[in-house]
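Only one chain is given next, in structure tokens, and it is the form predicted on its own.
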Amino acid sequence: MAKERHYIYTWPDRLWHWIHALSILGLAITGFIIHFGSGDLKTLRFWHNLLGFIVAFDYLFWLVHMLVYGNLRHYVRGNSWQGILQQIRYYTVGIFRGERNPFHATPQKRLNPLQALAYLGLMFVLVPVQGITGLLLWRVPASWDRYLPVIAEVHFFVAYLLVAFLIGHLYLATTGVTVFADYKAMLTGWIEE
């Protein structure tokens, strides 16, 4: 039986993924030297901020190339709660039993249920959290110096769940019909069945 192919990712896809995906990385990297004081902060604290306004325009790249080019379907269209559990029982158990996974990407529904869930949560709510606050310990007014601790563990906190979610997702990533080749689409846009 032949491979069925799709172009799912177009280059802007690409492109904002990787440059996201790096600078989140460092992010990371820098944020977290920075949180326990090692290193030289004055040079991590630069590339820390250049790295979040990077993040930032990339962000407001990737909202706008949703909204004008109806790529926000991929995260709200047809998501079910009964698919949602079915997702989560295929990662579950499934996958372990070399089940079928019930959801087949195409160019008009990239993300399964669970996916679109969890993308929804990132972008649109963890990732605009950790931008404000990083804005916030950036420049916070004199009159929010009492709030700084709050705004510092908030970022830091974020930074914990972004992490964590960048671990599933390259874990997750190895789950399609060879281990790399979810990571080969995202290079070349074309995924396999």
The other form holds:
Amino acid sequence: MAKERHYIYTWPDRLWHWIHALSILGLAITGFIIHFGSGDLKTLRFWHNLLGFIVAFDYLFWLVHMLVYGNLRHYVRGNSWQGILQQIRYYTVGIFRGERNPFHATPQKRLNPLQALAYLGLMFVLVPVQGITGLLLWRVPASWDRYLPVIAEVHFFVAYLLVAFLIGHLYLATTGVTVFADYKAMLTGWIEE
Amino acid sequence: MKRALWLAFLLVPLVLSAGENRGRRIPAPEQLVPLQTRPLKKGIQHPPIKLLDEDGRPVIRTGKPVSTRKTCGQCHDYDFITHSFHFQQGYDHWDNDWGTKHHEPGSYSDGMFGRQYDYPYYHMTPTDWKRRGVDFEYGTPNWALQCAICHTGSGPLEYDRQGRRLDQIPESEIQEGDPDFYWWHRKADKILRWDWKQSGVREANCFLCHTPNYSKGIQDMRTVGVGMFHRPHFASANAAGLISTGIVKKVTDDGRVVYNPRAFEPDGTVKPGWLTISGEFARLDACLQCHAAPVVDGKVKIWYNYPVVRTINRGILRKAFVWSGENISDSRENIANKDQLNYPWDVHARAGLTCLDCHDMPNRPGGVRSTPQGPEVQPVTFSQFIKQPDHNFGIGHPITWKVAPEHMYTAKRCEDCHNALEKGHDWLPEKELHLRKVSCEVCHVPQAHYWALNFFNFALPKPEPFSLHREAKGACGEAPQRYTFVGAQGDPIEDSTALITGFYPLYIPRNLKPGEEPRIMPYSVTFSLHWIDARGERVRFRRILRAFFNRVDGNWDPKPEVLQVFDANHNGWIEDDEALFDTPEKVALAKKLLAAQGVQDPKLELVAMPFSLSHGVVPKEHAVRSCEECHAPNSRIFNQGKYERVIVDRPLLFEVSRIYSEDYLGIPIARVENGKTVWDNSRLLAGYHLVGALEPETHTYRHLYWLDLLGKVLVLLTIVGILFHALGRLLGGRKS
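Based on the form predicted on its own presented above, generate the structure block for the form predicted in complex with the partner chain.
Time for the whole complex; same chain goes first.
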């Protein structure tokens, strides 16, 4: 059977994604070193802040691009409870039996319902919360001083969630047609079915 | 001046040799020479004065002790001046219910007269002690014998608690057991009547601070009756210190003063040149007599020898407070790594500042005091000031000592002269935030370079103190203590060649201006172990004595059961390290013995008394500049690693720990770790998020402990889940 190829990730998608990925990785590394108090704090802090701003601008780029080009549909359209349950069943049962993924990415709908739900939470809750708390930690308004520990608590906990997400994301990206198919897709834009 | 000094040199050894030493170390003669650290500038000279006695007659004719009330009161308002806190010492705030109102049962005022402190360990006796059913422990005479060598007279040393002059009250009006007229005779363990008419009262000692060649040492001896004197006499103490000026030749044991006729004009006026009255001296050197140690000829000027450091001034005892502009490296003190300490003891001392520059008076013309709105110049005329100079000197933001709460925050802060936000500090990340959260002293007073007291064990004290006074207790600090030091090798410091290592401050948040949010401040902290009862009141010393000791032939000997549990080396005595409550058996026995003395629910309490380190400011090149000093796991701020403060190198079994202040109620301040009892300020700093500074015990941020744990579990579960999932995929035979 001939393989189907779809161009699903445009260059802005890929550029955004890889900038985001590398920056988040850098933020996690510098953040945890800062948090656990080793290394040159001043340098670490500089890189953490710089990467934080890169992610912030990258996020804004993603948001504008998504709204302008209508990419929001990937996250909100075509999702159903049935689809979500189907996807959960696949990841928890079907995948071990060698069944095919019930979802097939197309340029019109590139995220399966479970992915869409997870990314909605990531991009509309976790990343903004982390960004806002990060900005507050960077420059705390005088009247907010007393909330500093709470802000730090939220920032730090979300960091753990993001790291857990990142690990899960890296793993689930191996569940494509081949182990590296999804990685390749995010590099070239083309996905094979 | 020279003649007076020679006289002092000659007189003091003579009178000392006549005194009864009884094996005690008496201050070396040169240490009784009046303190003067620098030549006085020539300025406005004080006019010649007549020295008058209590009846207003020239002393040269009557031979009575000089009365400052009458002498200085000729031009200055004595009552106005002595109503300030240096003289009142809490007397004016006395309230039998003060302790109940301020969560400090057993204290009766906010000052040294009435409030419990760590040293000496004693309880003042409330006027209604019989009704309250508390022990009579310290009467006003006890306080006079113990504290009057530093406290400058008047207030409780002149008046009873009803405001009557102590030596002028008819016998018929004195009630039995009135703590102003009765005292605890410690050796006999009896409450005895004190004869104020015989001892006289201590009027304010104006000479102490205004006469450069006045001898505080002789005044002290005269007060408590040691050295050349055999019994206390308060009324003549002020005159006794004038021996070093040559005006006074001798003070007899019964208080008669022999004046030098050559020093007086026929009308009783002191001839020019015999008595210097100096405002200049009072600006700095006078304060150093009690509050700090100056450096004279390269040596830190403490009054007495190391073995009796209990009697030296409070600035050293509490916070290693050396005030000098000389380089530490130039000191003749045996200080560790001295060569590297090539900066002054304090940059402000180097700049020539005096105490008054920051601790100004409320009404000195041109003087500046700190206010919540910033520094304010006093709008007062000179004539007004001469008549009524207000001696309520500016005070800062003490945690423990609040002798005059109405004058707190009036000393100048760094910010009153330096604008750290606008000038310099550009290298500092989050400059504004740092300056808002951290006091200047955290970086600019990085270390104390002298020694201070560290820990007192009052839970099982020594029954017989070294005592300057033979029958009561001795001078300030002469309580029956077991104590240790921080900042010098050897504990206690018995060897005058002991290497002085200095110590790192401990950090506590404190609001440094009224209404301002707390900032982290460096402190020197002394710790003490006490017994408290069910009311939270420290168990009175007399009860502790009776609980642990038997009186045998006038001596207090440890009870056999106490020796059995505490006397590890079986030498019949309890050494300092044996007296530490580090085993459940010791605690259980002590509780049983205290309960037998009527103490309800006794508990061991570990108390911290912090004294702020605002002096000892180093040049900016030597200030803390590395972020990692504070923002790292072994943080300076949390006193970890090399900054750790070991209170006792044993695991003390205290049940409560706290800072001695109602501002920090219910916050524990110590923990036992690796068999040691160490300072722990992590709960005090719970409102701070110090990035990178992991707290002891939890090895994370205290406020993040559970979230941190949850986050780690979450990440771990993710990894474990993935591993199982991947394994399942492999076993399931899926190729991809």
